[in-house]
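Only one chain is included here, represented as structure tokens and corresponding to the form predicted alone.
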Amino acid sequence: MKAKNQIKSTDKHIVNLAEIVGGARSILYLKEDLVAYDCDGFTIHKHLPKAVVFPKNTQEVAEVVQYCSENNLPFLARGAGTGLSGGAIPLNGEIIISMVRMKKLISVDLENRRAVVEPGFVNLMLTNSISDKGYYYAPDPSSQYCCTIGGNVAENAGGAHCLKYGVTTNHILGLEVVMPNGEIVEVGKDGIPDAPGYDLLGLITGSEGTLGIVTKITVRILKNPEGKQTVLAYFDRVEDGSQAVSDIISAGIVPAALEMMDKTAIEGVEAAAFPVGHPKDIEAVLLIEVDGIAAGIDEQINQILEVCRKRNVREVRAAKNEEERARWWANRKTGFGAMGAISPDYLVQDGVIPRSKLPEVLSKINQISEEFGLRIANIFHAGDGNLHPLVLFDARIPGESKKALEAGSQCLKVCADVGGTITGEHGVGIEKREEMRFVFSEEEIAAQTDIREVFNPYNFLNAGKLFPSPGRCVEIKKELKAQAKIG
């Protein structure tokens, strides 16, 4: 190893890990370098890792994992760090295995409509890489311009168009995974869907990095639709906009996307980088997109316009051209970050409810806002009832961060109480661990942790995520396992 590529640390683990990944250029271990990795998009909690390593291929990932396992070092994988629930935060001084150097588009198979990517490949880059051939990748989270497909697999990410096209798990055909002991396995080999046996693809997708580290992904790609059109509708009452959502679905129309923002959210997006001139006094805006065979688009658009007019819409219109449509979507897709234009800090929540409960739930969220004295903006995938209450607060004020967390938890409780759940696409991470009890019994949680133990028996991989604090009997069981391993 050349002198300029040598490690100066006296920690044997730092030295040995650096040797695995190629020297000092492929590892961070100084405090000033590690600060950038103390959290992900959930910034309320921050913890430093022991080190960050940057493997270049699957074999290096496997060797790092094997080393960590054999030396009882906790570890976790990290993509772009855009997750919103703390899934990539190192709670136990972990070794972070960053996947950002594994960013190749390995292959594209247009005939079979699939592509193979490494986990660090950015979501939107896939569509950009194949759009000239008439194809695209459907999952489109708001952070798609920077989030990685590996991270999308971990969180089972969705996006604005998941109403029609589903979430990440609906587009995954195969995975290469490094298990917590360093073994490399293939799940869904050759991208063959509906193979016999247990649905391990479905189990690993959305497991939030607690079962294994994904190192290669076979994804489904889709042919670009012949036609696409977007409608913008303004409502003076949130209730009217909510009812219009249900009416559109009831009319037999399945939009590609059906998005809604309330007055506070509109204030934010109009104060940020992509304003489009939404009225300042409007209570709700709907963004509705349909796509498919070109011959049927105009008929669907006319039906949507008619439904909105019957629900006291103030104004409704279709985009005049692609430029206007793109501006509308840029305004919506930057909605989370836009809250920074009207609040020093914000907490994004992610609950799911039946569509019919929208007016009731939004009313209760407004009551929570008043109770805690914090503004709550609502941006959500109205078509499938996936709400994103954004709790606005100022972390500089003592106690406000805690109030924001409590208000967010109450929003999730409302979702669970009406027959919904606590996350639709952002994951549980550390943010919603205790809220898992809103939707699962202790026995159901134990059954899920039993599954985790099959893959990750010593819980060295991304410990402390996804599940609530265990009872004492579970802790004793874990301690005995760790003692047995050391012995």
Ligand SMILES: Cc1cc2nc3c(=O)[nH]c(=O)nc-3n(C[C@H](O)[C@H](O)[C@H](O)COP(=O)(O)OP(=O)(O)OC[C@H]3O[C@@H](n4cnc5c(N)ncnc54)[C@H](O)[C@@H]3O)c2cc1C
Given for the second form:
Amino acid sequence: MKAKNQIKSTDKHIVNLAEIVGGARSILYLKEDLVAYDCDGFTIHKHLPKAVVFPKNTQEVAEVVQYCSENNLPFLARGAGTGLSGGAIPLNGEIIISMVRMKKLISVDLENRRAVVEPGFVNLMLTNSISDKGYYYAPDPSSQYCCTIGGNVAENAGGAHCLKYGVTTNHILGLEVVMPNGEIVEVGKDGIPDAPGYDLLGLITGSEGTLGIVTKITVRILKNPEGKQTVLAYFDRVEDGSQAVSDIISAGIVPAALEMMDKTAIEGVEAAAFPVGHPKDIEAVLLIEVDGIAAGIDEQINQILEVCRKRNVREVRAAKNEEERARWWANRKTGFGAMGAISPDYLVQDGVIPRSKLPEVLSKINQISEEFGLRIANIFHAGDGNLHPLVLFDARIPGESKKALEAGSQCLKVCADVGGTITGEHGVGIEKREEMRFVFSEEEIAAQTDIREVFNPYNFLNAGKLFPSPGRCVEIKKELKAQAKIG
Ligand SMILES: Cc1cc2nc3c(=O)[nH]c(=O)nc-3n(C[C@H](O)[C@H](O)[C@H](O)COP(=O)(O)OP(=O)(O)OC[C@H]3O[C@@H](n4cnc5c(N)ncnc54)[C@H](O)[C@@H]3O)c2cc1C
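Would you generate the structure of this protein in the form predicted in complex with this ligand, following the form predicted alone above?
Entire complex below, previous chain first.
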């Protein structure tokens, strides 16, 4: 009661929500506090939430959700807010349900190679908590030092090492989910492969917080590889670097990671916090890591060196020691933020293409850059064709944010046109809703919104995300339903 009295708002919903989560210290509702939650890593759109609540456990999440749905209040979940497509932006003045207090490592079961975490548990903390026992958690988004595993599940996050080990969905064994009506359900029979029934785990992973709120996650953990080595290769021509990527994979090597940065990206990372002395005049750098049984590492490294030399590499060498390797990775993994050293603002795009189309697509992205008069840096998971064109712009110049969005959209169109798609790991959110039409027909979009309706019938949970503004798909849905009735 004391905490309730401390609430300065006369809004009954604020008062009631505060009561559910334990009082004034567990809710934000003043404008000056809410501005910190008006966007995520996609900073072009900003909207204030009605309030932010900080539940401590699943029961409190369920009660908040039930309260919101009974009172027609839109709501959404938020992890660390590092999402790059605007998934956690409260477009409709939502109640944000922050997961940051639910950050426990619940259990580790080395024998069965699994761990159970709360959704606010930070990705890298998991590896840090088990590495002394010889284990790690494989999905490693570059934001892993702060993003949450709940957010990773929602976005089906990838990362540099997902080329060999797969993305988040390949490492999720079970979920506890609060449904949009407040019901708590268990999804997935912990760790049992191919359990009977629909693959709801697969459906919820990557659903961008539109089907339910994840409150507990069982993940697969892996044994540390016996050995690993990393190679750095500089190319004078992007085409040679791209061709080396294809050649490495065609040679039958499956690197743990195969990353590429172009000249503009190199300018950024060298001007930022972790420079490693990349030459300023090269067109592309590849970072290639292999891991596995110690005895096989040297042979793979020699093969990679040979492939790079055949593709006119200017310089190629393996890391001298662990310190150098870690430095190379810090240089790469802080690449997005490094753009801040060469541009006031940047927009991260996230398309996927068949690897063989790399030279063609990079040249088209260059054309887009020229056409829009905006520099575009490219940092990407080259091994799996997941591009991140970074459109550099200055939001203070009127109209430039819009231009950056259009240039980003054009980059995605190029990816879709060569047989790729519009997101590899950052999700659709609000950023790429309209671009869904590059890869899905109206009927396919309508079918997907039908699935959302099964879980989230009134669309109070994270509305306005993932799907384009209702266009013809609404009509098509009506037609299909009418036909089904007649049939
Ligand atoms: C510098 C930088 C580098 C990045 N590198 C990568 C990368 O290499 N690979 C990659 O995949 N991504 C990357 N990202 C994007 C981002 O970090 C990931 O999408 C991450 O998974 C988001 O986690 P989060 O905790 O920040 O989630 P948030 O941004 O808070 O939320 C993201 C979405 O998940 C939903 N959500 C959050 N928690 C839950 C929950 N418990 N239940 C249901 N829905 C929930 C939200 O509603 C929202 O729709 C990067 C971002 C930055 C800023």
